[in-house]
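A single chain comes next, written as structure tokens; it is the form predicted alone.
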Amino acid sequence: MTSLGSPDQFSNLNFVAGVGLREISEYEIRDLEGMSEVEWTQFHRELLLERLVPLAAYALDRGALTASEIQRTQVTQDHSRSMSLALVLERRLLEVYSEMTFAGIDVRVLKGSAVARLDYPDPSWRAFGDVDLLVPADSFAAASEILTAAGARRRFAEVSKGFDSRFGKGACFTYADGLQVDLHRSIAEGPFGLTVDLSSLFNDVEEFEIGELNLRTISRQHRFLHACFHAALGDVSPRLVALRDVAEMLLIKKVNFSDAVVTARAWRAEVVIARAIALAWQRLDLPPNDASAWADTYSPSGYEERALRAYTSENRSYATQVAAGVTAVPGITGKLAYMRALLLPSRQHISGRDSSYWARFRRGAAALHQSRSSQ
């Protein structure tokens, strides 16, 4: 995401990702009032767009940030903005999730409200642009149902009916207002995503409270390794606000770290938690501990180097994600039916992706090629 001319630019925005997670004695006072125009207006931009801006006032606010009044103003705005847009995410989010629960839906909230509400010190020091929902596979139909009918649109159409809920990460529906709502069958797209235990996300229950209404999300254990799938494999380079998650819950949730390498063992994606806590270490600069070291020790078996070469090559996208989910796909029916929707989609999702089948049948030859051909 970061796309920084300066060094000095990207440290501080480093530190500004990190602060919190010691004390602040620990921390050395970071000047930002002797940036340029130029290289302030470019730190601003990237504070928002890797939604740190709530940790830039937090430091501020706490002396390990020194900036002049106008970047102090300008901080403060944003804040107050960001704090606003959760607001009105959170409205949606009652809306949204008491028309599911009446549905009988048995629903779970991602990310958003309840990493700030649950894993942060403070709700206000996580930013968050949308809401995300999670729904059992045989929920998802239905669910998305309830999202059409109260005016969201989706975003790309189905692969094939019945491929969601068999197969698919998720979906995003819009509102005309805007706001986003991301339906979630998985935690991740492709092969990670296809080897997840789903049944065991709804198991374990873990409430957090939006004014009079008691909202679940998954546990803590299964948060942390969601926001370790979030950072690892979301983007090439991930957002300084997903490491963050990542460092938060390691660090000061104590989250149970063996029991997390288990179950990511038992999900085949051990090397997606390596990943995710060896970039958050280094990019945060954060002191070595027991989960660092292992992190940058562990040795990945060959399926999990193929399956990542999926999400952090060059060539990575959506077609090389789903195309290297074949492997994952559990017996010869289901690698053959999974295969089929990839290659003969209905024409509603080719109309939102490829011009035509035949050019949708070799985007996906070629990706299932180069999936292969890695392997």
Contents of the next structure:
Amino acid sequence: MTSLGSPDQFSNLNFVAGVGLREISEYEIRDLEGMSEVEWTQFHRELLLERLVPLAAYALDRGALTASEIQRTQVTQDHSRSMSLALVLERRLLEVYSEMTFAGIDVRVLKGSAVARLDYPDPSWRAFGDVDLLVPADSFAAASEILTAAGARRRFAEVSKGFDSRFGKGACFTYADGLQVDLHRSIAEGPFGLTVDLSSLFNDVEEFEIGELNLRTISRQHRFLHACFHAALGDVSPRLVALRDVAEMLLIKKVNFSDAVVTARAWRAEVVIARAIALAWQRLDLPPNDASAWADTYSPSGYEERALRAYTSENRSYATQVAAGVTAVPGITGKLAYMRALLLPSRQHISGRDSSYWARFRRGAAALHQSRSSQ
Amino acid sequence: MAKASAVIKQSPEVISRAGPFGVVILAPRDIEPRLLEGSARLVWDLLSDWSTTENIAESLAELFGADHEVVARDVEMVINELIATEAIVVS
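Could the form predicted together with the partner chain be shown next, to go alongside the form predicted alone?
Let's see the whole complex now, leading with the same chain.
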């Protein structure tokens, strides 16, 4: 049994994130009780931040972790709270989804509830913190209006008129009660978001049920690709729960990996899948398989390397990602429209992100310069 | 208040999550999710099929070897609360 009292909290979190994905021998069982109070406090906070509480609860339940009564009680209570939040979010999802559907919008549920209910052995294994919806580009404005009419407030204004429906990933809306809805046009910001075949996301449908309502989500293969996008591009240091999603879908739900790679190639995003799988296998300490072997040996194209840098470099920012998207926008007219929107954003957008037009211009120009010089 | 012989079941409109903590449910008239633990969870689980307060009380009294009247009172209290929030439906 390994004590978690060691300074390697990182490894302990990885262990929890991988629970249930592979057999664990008795020598690998981890003991939380050996932790000092400071270590436990830190570990507990990280469990919450990484949304790993449900997996920790199941690890305790199955004996992969051992803990003191106090620690066990804390994890159990946190699990109950995170599931209560999931229910509150699902109720909001039902309201918003129904309103949008009633308005004739062809909406799809992304991530959170759909992944918890379709891709995990039980929805209580997967915590989430917001509602994510995908709508067709030409319905983006109407969907935004529905959210605003329901009292939600957009966090950042549109970059410039028409940007959302043509180039944007989406927008984040918050309600007075603190709940958040992320409205998506695409599944990623920047270059990789611009090469996704958005119509295919709407053509391949899977349904799931909440209460008595059937909701539509994207296909299993697309959910896997989205999970990879989120894990590989979402944060500089990927969230463990995002890596878990990738591994869960490959190892437990047996997503057709070869088909997924073909789709990723068409989206010019094989490198995204390779990065997500490589990170998941490394962080969750999973035994090698065909997918991880492919990921470890994948050789990205020049375009992929440049595009990926916008998400993974130290000076990663919204502006860098958006600027790097120029190369992915098809046609000269499209590129010019994209650059114009980027360099001449609306005043409302700037007031939410940058202090002035000048600051925005400098950031945008610097990002464009960096993007070009790395080509 | 439902009669002890009324046939009842979980409402299909309820959304829930079960785990080692018990089960949290959010019924149509609930403002916040409700945590059901211990015997309340057992009552909830038994209501996944049509049943009656009488039958549930009988099953639990037998399971725990407890006094039928005491169990029946507890079960009735839980069920009345669940009916009030429309977490269970009466046939």
